[in-house]
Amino acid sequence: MQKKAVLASVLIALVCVTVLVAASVALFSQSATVDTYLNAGELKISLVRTDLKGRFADKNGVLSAEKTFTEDVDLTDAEATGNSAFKFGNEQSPVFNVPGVWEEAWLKLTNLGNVAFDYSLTFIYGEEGAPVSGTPEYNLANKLLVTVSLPDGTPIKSGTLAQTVQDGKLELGTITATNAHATIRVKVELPYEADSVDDGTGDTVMNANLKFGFVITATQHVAGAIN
């Protein structure tokens, strides 16, 4: 009877050991970490006037023969540098323009970043805004002719300055690769009308002081619609 009791005690002990071993087994587990790097692209452009041709007026309003200027003029930050695509003059260096003057600038736009972009051109008035109807400035805006062309001279758009400002943004194209570039030509002309005399009355443009310019805008190119 005593042997049976001892044997029972041993069996109970073995069972307890088995239970303890089963309770200490952990679930197997393994993980993998994946790192993601997101580099933001850079949209960066340069705008350079490579050539300027035209028939210019001097400070006395005398027309020159056609001239060509080939020095590069950086227009990328024109507001800060004061550089201009044209030589029509300003308050600091006045030139009295007369019918017959015209200037045409060759503008080179380059992708200095790594983001493809669409580019456009918009003509604007200066800080004074649109000229008031009936003033010499208003008449001049409706006399000046603006033409935007491809490098070979094929016109993209042509019309008066007033109409061009009203029409707003002119979409021109897309530049994709880094260091790729495109060239456009922008011409502004005050036509000479042989059969018309401006005597200072009526729709005169004499003494007009009209400020205008244009904006080249580069916007990230999107190949498809974004939902």
Second form
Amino acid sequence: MQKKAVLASVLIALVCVTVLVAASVALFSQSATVDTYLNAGELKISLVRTDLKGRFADKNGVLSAEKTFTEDVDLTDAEATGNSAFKFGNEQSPVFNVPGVWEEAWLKLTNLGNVAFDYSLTFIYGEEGAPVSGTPEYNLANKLLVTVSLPDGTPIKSGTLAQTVQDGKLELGTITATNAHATIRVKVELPYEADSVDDGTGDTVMNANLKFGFVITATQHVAGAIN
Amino acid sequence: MKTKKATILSAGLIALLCVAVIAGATFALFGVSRENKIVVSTGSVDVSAAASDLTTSSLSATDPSGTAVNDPVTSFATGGTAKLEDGVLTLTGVVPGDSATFTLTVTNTGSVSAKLRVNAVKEVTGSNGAADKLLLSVKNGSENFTLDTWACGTDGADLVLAPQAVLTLTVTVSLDKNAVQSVGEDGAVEQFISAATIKLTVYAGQANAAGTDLDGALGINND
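Now that the form predicted on its own has been shown, please provide the structure of the form predicted together with its partner chain.
Whole complex next, starting from this chain.
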């Protein structure tokens, strides 16, 4: 019957319109989020003396036979702990050293962080600075022999303390992986000269009190130039 | 019945990437350093030697021992004299049997242990054989002390003195009582000893040095 069909069509149209007007219209859209995560690496080292060999002087200047100490000494915070790589004595417990004394320390440098680094060694004078010419300390600085070697004893550098300080930083190598390590040997010696006598006059090293030290520096390894 | 047809519109997807740009005029590398301090103090070798406590004796016909201590100490029985001043012993007008004894105190005034030796050099002007009659005796306690060698300690070992330690030696200079005064061809009596010196030198060296090395360094001739 025609009348019923017409009525049905009209009804649908109205329903649709009603729906369109009442609902809120949301545009099709989408978003994407990219998370950016930046983690700064950590350059962290430990420095430990693993062995110390030498002829050591006691408080009376008597030299021992050659002996070796094998206990680990943590030098990482040496400035705070007061630990030293050597047993030449200190201001609290002085030892009177004589020609013939020598000490060699095995130093183990470990990468405790996650940044590869280049490492170097620099000998420096203490807080008093370079000794004054003509003093026993000056003479001693020009007598002490310093040798830096590979673990197998192959020398990397050898010279008087004075010359070594003047030469500055000694680049030694690179440590890349976490927990990787390298060992270097550092020897300090007051040589014994058989045919000459130091009688306390002239270029004497008697009664000298020389302060110096060494600095191990680790700097992040950079491949190529930084622009 | 009509079915609904839904028409799907697709929209383009736009992703925004945020790029963080690190820009800076200075670039600080990561780095750490560790310093280790060292102090080297050297000692000193030094000795002092002092002569003191002079006594003299001469032959005595009345003393059962055959000798007698002189009083005052500066005079011998037959008129000779003895003087100990500024480390120098001076004997004049001595006759056989006269002897002078003094204490030689050696102190290690350095800061390190040192080995010692005492050298004696005798120079005599006088008759033939007079030098052999001028006698020198050095004792360390009751033991004879060996001169002219580093091996002057107990059982021939090196003698090492610790800092501030003292070695006390007893030194006796005498004219052998069996010395015979010589007479010249003209019958005149010759002065047996007209002049004589005995020079005692104390040498010290660091305890770890070999004796031969110290001899070379100190210019000691052992011939």
